[in-house]
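In the block that follows, a single chain appears as structure tokens, in the form predicted on its own.
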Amino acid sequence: MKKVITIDGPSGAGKSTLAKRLAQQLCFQYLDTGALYRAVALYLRRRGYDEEISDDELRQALQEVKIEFSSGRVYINNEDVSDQIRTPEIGHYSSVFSARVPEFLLDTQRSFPEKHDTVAEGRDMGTVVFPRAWKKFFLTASVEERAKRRFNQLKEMGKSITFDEALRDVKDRDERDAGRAIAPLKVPEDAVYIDTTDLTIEETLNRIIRHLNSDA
């Protein structure tokens, strides 16, 4: 396996554009859990699944599916479904998904770092998937700073919402992620902990490039 560097953190923390700027500056290649998650999100909502749906149900409509990320884009079932995974809806059922099926997305993730050096960021990456990492860091920012930066996003790309809405998606995503079963919201011991709320991404970004060139 080649090298792979983790990004945890909850929802809003900055992960995504973080891992995507790192990634770039360090040639490695940035895997988007997150679109993996959105992608099996997608694929259920399609085939008319809410969050009542049954263990057995979930089992068997995985068995009829194959979710792949591919340079930056993400396929179900050799669909390009990368712009289609995007909206608020698919961010929401992502969330309330996301505790039932990581055992599902496992290998997919595993196997990126066989052929690439890598940044994957999610909510699990340090403690379940890559437990083994290179190196690990942990993102978080205050309730208010991250439902600011995900009202921000979805406005740039001409979603329609509230900030209200915002907060509430935050804090309901943060009792999720905490509180699931599998897979909870955790640091990992031997992560770098950075608290981003009165950070740009450029100053994250130059912190985390400190701390890989001081152990290298």
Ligand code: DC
Second form
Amino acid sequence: MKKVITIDGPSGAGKSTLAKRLAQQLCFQYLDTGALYRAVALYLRRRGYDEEISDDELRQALQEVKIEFSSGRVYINNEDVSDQIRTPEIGHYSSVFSARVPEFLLDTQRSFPEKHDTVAEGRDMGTVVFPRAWKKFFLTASVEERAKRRFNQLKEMGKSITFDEALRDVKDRDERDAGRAIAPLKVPEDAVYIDTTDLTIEETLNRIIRHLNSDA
Ligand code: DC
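Alternative state: the form predicted in complex with the ligand, after the form predicted on its own:
Entire complex below, previous chain first.
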């Protein structure tokens, strides 16, 4: 297995931007596990399922699908769905279904660093998926700051959303991500914890690089 750097944290903490930049700078591959969860949600929604899906229906549906992540793009049965997964609806359902799919996605995630040094971003990277990762980081920010970032991001993408909706969405997701029985969002014991509320992307990136250099 190659080197793995894990970046975990709640929704809107700046993980994706950071993980992408870090991977670029170090010439590592970037693994966006949120994209895998979103692809599962899109696939289930296309088949007409919602939170009422039974365990049997879920097991059956997942047997018939191949979800892959490669070169920054995510695929459902070889169809590139990287753009379709970036909607508030799929964000919502990825969180709703997330408690019931971590095991299904485990092999896909773990096989990624067999070939490449990897920056893996998600909720349970350092705790469950890559407990023996080379370096672990946990990024967070205040709820209001994360809602502001989510709001601005969706606005930039031309999506209609109010700040209050973004705030509610961030709070709901926090509850679901931290409260689920399997692979809940937790700070890994051996992770470097960074509160990014008052930090720019550049400052956060510099802190991460400093940590990597200080105990390389
Ligand atoms: O990071 P994101 O918003 O793209 O993630 C979408 C959802 O997927 C998020 O609400 C929780 C879930 N998720 C997860 O449970 N475990 C991961 N490793 C990554 C994402």
